[in-house]
Amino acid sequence: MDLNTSFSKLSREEKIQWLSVSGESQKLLTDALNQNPAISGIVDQLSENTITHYTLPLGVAPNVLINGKSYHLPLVTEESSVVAAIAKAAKFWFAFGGFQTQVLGTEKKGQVHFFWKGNKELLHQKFEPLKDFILLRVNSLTKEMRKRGGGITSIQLLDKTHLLTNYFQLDVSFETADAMGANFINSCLEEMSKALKQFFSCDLELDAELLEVNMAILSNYTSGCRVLAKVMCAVDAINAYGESLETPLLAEKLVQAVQIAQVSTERAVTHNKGIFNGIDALALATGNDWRAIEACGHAYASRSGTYASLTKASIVEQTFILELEIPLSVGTVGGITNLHPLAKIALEILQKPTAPELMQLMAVSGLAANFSALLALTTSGIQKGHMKMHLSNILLQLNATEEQSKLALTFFKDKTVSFTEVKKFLSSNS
């Protein structure tokens, strides 16, 4: 392709040819695209330079009891053990009343970042009329959101000059109802930056040349948009579960495992990754921004100055308690939640939740994944269950027959699984 030719202007077929992949790969790309024409036309428009659609499994963890109501969680993940882990945890906790959740807040944030070289006291004196002027300017943008119970809840002037010379923020809080609200928030903030410049230009006491607006953008650190999920049962119930795995005092071991993740950054990263196995899978299924969710969650895990576990575990009066408090900014309207057919189906499976309800479901998905991981780590080890699922992937990769797969599953039940060993087994049973 000539460097003067835009790749985006090429047809799909021309893009694939330009990439110089094999004929077999070209056919696979085309076949994957044509699997479901009803979906392909919509999905094509969600990104740019699309050559095909990348498929991931959509599984379900059934009968997850949350606040007395049973849900089936749709989960998109390629990590084979995640769905099984969440389903296993849900089955265990069902007998003890399931998961309890509570939304702690739904506030979202954004900032106009600017530099002011003038008199700081004068800026603070002018802030109240400036705020009124800004709210008037964005009134038309917030009208529909206010009808749905959302809108702008506060605007603050933050002096950050101790961190960066002449640096200030307009710190704005939003409520966005059932929308994730990114476009709404960014539109408001950009209009606010224009209003800020106009106000300085019109005020006779302010010198507009001393003002420099750098950017206006939402913050994905939504610490005011948090949810709490927890489970609890008698220590004896956990210990009895552990005894079947030859692990007495299991409740104490689970608490210790979480404490380790609270004091060891190396462990905390893997610990929290396991939580996001559950959260991300549900976020993907419902068309939510899992990247923003993860970025915020990891920042929240560092709020004390040290990266630590997002879950807490304790034993209080012979009751084992495991809980997760986490920021989750999600939406059930707008974005691809209303565009992607499978995202709409996922929300239908969840009984069409509101955004606060989806926050609770995601937190439970993360807590369930964490519990199963902790249970495995403190008993039989993580590899036993993980490699059992991994064996299926290896057999699929090696094109094992149905009969070979049955034999392999039996043979490797109590043996270490590796690609080499599975390949050797299939060779001897061909």
The other form holds:
Amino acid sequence: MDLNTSFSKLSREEKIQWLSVSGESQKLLTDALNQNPAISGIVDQLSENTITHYTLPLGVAPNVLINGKSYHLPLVTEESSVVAAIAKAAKFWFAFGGFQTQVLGTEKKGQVHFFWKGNKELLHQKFEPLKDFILLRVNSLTKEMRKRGGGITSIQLLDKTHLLTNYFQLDVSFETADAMGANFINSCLEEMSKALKQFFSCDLELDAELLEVNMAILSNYTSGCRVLAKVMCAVDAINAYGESLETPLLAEKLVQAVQIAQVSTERAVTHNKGIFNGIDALALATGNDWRAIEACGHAYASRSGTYASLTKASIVEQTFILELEIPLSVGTVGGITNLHPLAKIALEILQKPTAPELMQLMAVSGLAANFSALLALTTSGIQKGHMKMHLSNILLQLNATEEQSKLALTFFKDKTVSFTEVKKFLSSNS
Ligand code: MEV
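Give me the form predicted in complex with ligand MEV now, not the form predicted alone.
Following is the full complex, with the preceding chain placed first.
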């Protein structure tokens, strides 16, 4: 294929051939596709230049008690120990009434970013009629959403000229019911930007030449779409558990561990990454946009001006409390949530939650992952748990037999696992 031939125009077989991978790899690429035509047929169309489908494990953390109701969380992750960690935390907290959650808001936002070189006062004066004009223009676009209880809840004119010369925003708030709402919001904003231009060219006092619309786009910083998840129990209960792990005063150690993540960026990034292990896995399983969720979460973690822990821990009157407050913009309708056959099944496992319900489940998944990570870190360290999974992965890679794997699990129980050591072990036990 020369540079003038478009890769996208090639058939799948031609694309694979063009990549010059081995015959064995070509077969794998094709076999992976043919495994399940019911899934392939849909997944194929989600992206461009698809040559095959990339498979990841879908696991379940069972019996996660949330506000008195038990859920089984479907989790997609390639990282060993994440599902086990969430399941472990769920089991621990089940005995203390589980997780408590609360939705703190469901507002989504978007902006029309524009430059106005004219009189500022005049712009502010014209804002009320401009707003009415804009709302009328998007009326048909918002009709269906309004029927579902959503729509546009406010439009503000924000003067940002102190940050950038002549820069203003139309700052728009939305409610999007059970949809994440990206398409709805972007369609409304693009229509608003056209309406803005039209309003300026029709108004005799405004000089349309002095207006320049730069872009219209939703904001993934959904700080008004927030949820709180919490666990609590008697300090003594945590400390008794700590004693069983030869770690006295575990409750105090856990609180200190979170305090460290509140003052040290180095630790906060890893701490929050552990929270997103749980959140992303549920987002991916349910077909939600985990990049948007992550970007927003990290910005929220920096809201004080310094990047810090997303969880808080405290001991209040002999009660240990761990909580996570986080913005989570998710959907249970629209996007690929009802398109990807496995995302649909994930939502079915969750008993078809509304978007606010899914926000709560996701926050719990993050909090559970964080609790287990903190527990491991402040007691035995994380390597102990990780090593068993690491060993299984290496054994799988080296095609170990069932017998060899059994022997290896016993042999490496009290030893450090590495690829070389496992390879050595297998060759002496072949
Ligand atoms: C590993 O994926 C996540 C942890 O590093 C999180 C943490 O350190 O809190 C275990």
